[in-house]
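The form predicted alone is given below as one chain in C-alpha cells.
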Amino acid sequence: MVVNQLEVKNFRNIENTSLEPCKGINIIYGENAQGKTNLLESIWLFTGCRSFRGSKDNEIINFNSTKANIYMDFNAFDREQSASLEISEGRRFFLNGVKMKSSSQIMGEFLCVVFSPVHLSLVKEGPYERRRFLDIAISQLKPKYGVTLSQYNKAVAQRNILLKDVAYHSELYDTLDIWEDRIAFFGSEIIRQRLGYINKLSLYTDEIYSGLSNERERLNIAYKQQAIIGGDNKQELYENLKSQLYASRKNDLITGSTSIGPHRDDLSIKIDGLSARSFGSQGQQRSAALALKLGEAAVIKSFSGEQPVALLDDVMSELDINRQNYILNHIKDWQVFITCCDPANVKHLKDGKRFMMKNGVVKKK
C-alpha cells in the first residue's frame, strides 16, 4: 500500500499544500506548529477512523473556511485508486468516484498505522488506552468487530441503568437476565477476538522491540482479564461470563456499575519481566509503544496481504542512536512517513525523501 500523491486544503493550519512521497521512508521536518502532524492526520483519516488526536471534525477545519478537503491517490490491492474526503458538518468520503454511505464503509480500503506522542499513553496511562488500541486495531481488520463492540457497550450501559433503578423498582430485578445474556453474548466475542489478535501481535512485537533495543531487552505482551473468563472457546467464554455477571450482582447493585467483562480488561506490557508502565524509562516506554504500533502493521500485512502505510510522528525524541538507526534503516519494503523538528535526527537515513514544512506548506529538499 503506497500513497502516490496527497493534496490538503483548509485542514487545520494547512490552507493548500501537496505532497508526492516516495515508496520508502519520507521525512517531514520543520519547527513546531508548522503542520507536520496535521499532514499525517490528513492521511490517517482515510482509514475511516476518527482523528488519532481525539479532535472533533469541526476542530480540524481551517479558521478561514467552512470545510476541509483532502485528496489522495494510492496503490492498494494491486490497483491504482483515488479517494477524497470533505469535512464540513460531517464527513463525505469518495472512493474511485463513488460516494461512501458512511465512514465505516471505507474501512479496510486504505490500511494505515500511526504512532504519535499521544500513543505513549498505551504504556504510561491506564487500561482504557490499551483497550482502545486493541479495539481500533481489530476494527481495521474486521469492521464487524466495531458493531459487536457497540452492541456490547449499549448492553453494559443498559445494565448499569437497571442496577441503579432496581433500588426503587424491585420488580425490574429479573430483567437483569436479559442484559446479562446480551453482555455475555457480545462480550465473549470481544474477548475471543482480542485474545486472537494479541497472540498474533506478540509474534512481531518481541522481535521488533529486540531490534530497537539492540537485542539487550525483551518485550512481553499478554491479555489481562479483570476476572478469569476463559480461553478462546466462544461458548465457554459466554457461559463463564454470564455466570460471573450473575455472581457479581450483589456487589454491582451497591456500586451501580458492571464490574465484570471486557470493558474492564487490560493489555499487560512488560520489559524483561517488569511492568513497562511502572519501571520503564522514557526511552523504553517509547520503544514499547512503537513496537506495538509496528507490530500492528505486521499483523495487518499478514491478514490482508497489504503492507499498511506507517505514520510516525515525532518518533525520534528520547531514542538513542541505535534505536533511531533501526527505525530509519531496518523498516524495509513499506512506505513510512516520519516527522521531526531537527533534521540532524535523520542524518543516518540511507535512502528516501526529505520534505521541509513551514507555515502549512510542504517543500521537497
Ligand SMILES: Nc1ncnc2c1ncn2[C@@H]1O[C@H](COP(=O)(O)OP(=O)(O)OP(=O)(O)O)[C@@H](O)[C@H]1O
Second form
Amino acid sequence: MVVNQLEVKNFRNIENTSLEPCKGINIIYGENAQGKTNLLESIWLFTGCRSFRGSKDNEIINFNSTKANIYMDFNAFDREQSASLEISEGRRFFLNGVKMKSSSQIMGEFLCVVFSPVHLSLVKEGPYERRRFLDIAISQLKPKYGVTLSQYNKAVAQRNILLKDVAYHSELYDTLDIWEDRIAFFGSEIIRQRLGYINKLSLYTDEIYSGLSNERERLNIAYKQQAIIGGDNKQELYENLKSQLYASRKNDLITGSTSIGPHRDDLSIKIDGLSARSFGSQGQQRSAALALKLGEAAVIKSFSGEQPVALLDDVMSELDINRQNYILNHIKDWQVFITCCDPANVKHLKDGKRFMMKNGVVKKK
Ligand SMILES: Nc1ncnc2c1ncn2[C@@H]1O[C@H](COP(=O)(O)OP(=O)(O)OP(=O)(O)O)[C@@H](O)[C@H]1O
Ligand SMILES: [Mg+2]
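Next, give the form predicted together with this ligand, keeping in mind that what was shown is the form predicted alone.
First the chain shown before, then all remaining chains and molecules of the complex.
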C-alpha cells in the first residue's frame, strides 16, 4: 500500500495543500498547531472509518468553508488507483471514478493503521478502549464480525430491559431464556474471534516489544474474561456462556444489568508480569500501545498480503534513542508518515522525504 499523491482542501486548518510522499519514511515536521495531525487524519479517512480523534464530520470542514475535499493516488493490490472524498452533508467517496454507496463500501480498499497520542488510552484507560480496539481490528479483517457484534449488543440491551421489567411483571421471567440464548449464540462467536485474534496479534506484539526495549523487557497480552467461559469450540463456548448467564440471573435481576459476557471482557497488557496500566512508565505505556498498533499492521498484512500504510503521530516523544531507532528500523520497508515538532528527533533517518508544515501548507525540504 503506497500513497503516491495527496491533495487536501478545506480540511480543518488545511485550506489547500498537496504532497508527493516517497515509498518509505515521510517526516512531517513543524511547530504546534500547524496541521500535522490534520494531514494524517485526512489520509486515515480513506479507510472508511470515523476520525481517529473521535471528531464529527462537520468539525472536520474548514471553519470558512462548507465542504472539505481530499484526493489521493495510491498503489494497492498491484494496481494504481485513485480515491476522493468530499465531506459536506455526509461523506461521498469515489474509488477509481466510481461513487461508493456508503463508507463501508470503501473499507478494505485502502489499508492503514494509525498511532497517535489518543491511542495511549489503549493502555491507560479502562477496558472499553481495549474492547473497542479488538472489535475494530477484527471487523476490518472480517466484516461479518461487526454484524455479530451489533446483534450481540442488541440482545444484551433486550435482556437488560427485561431484567428490570420482571420486577413488575413476573410472568415475563421465562422469556429471559430467549435473550440468553441469543447472547450465548452471538457472544460465543465474539469470544472465539477475539481469542483467535489475540493469539495471532501476540506473536507480533511480543517480538515488537522486545525489539523496542532492546530485549530487556517482555510484553504479554491475553484475553481477560470477566467470567471464565471455557470451551475448545464454539458449541462448548455457547453452552457454557448460556449456563453461566442462567446462573447469574439472581444477581442480574438485582442490578438490572448483564454481568457476564464479552461486553465485560478485557485485553490484559502486562510488562514483565505487571499491569502496564497500573505500573508502566510513560515510555513503557507508549511502547506497549505502539506494539499493539504495529502488531495490528502485521496481522492485516498476514491476512491481506498488503502492508498497510502507517501513520505515526508524535510517536518519538518520551521514547529513548534505542526505542526511536528500533521504530525507524522496524518500519523501514513500509510507507510511513511520522509527525514531529523537531526534525532532530529523526536525524538518524538516512533515506526518506522530509516535509515542513506551516499554517496548513506542506513544503518539501
Ligand atoms: N474545522 C477546522 N477549521 C479550521 N481550523 C481547524 C479546524 N479544526 C481544527 N483546526 C485547527 O487546526 C490546527 C492544527 O491542528 P493539528 O492538531 O493538526 O496541529 P499539529 O500540527 O498536529 O500540532 P501539535 O504539534 O500540537 O500536535 C489547530 O490549531 C486547530 O485549531
Ligand atoms: Mg499533532
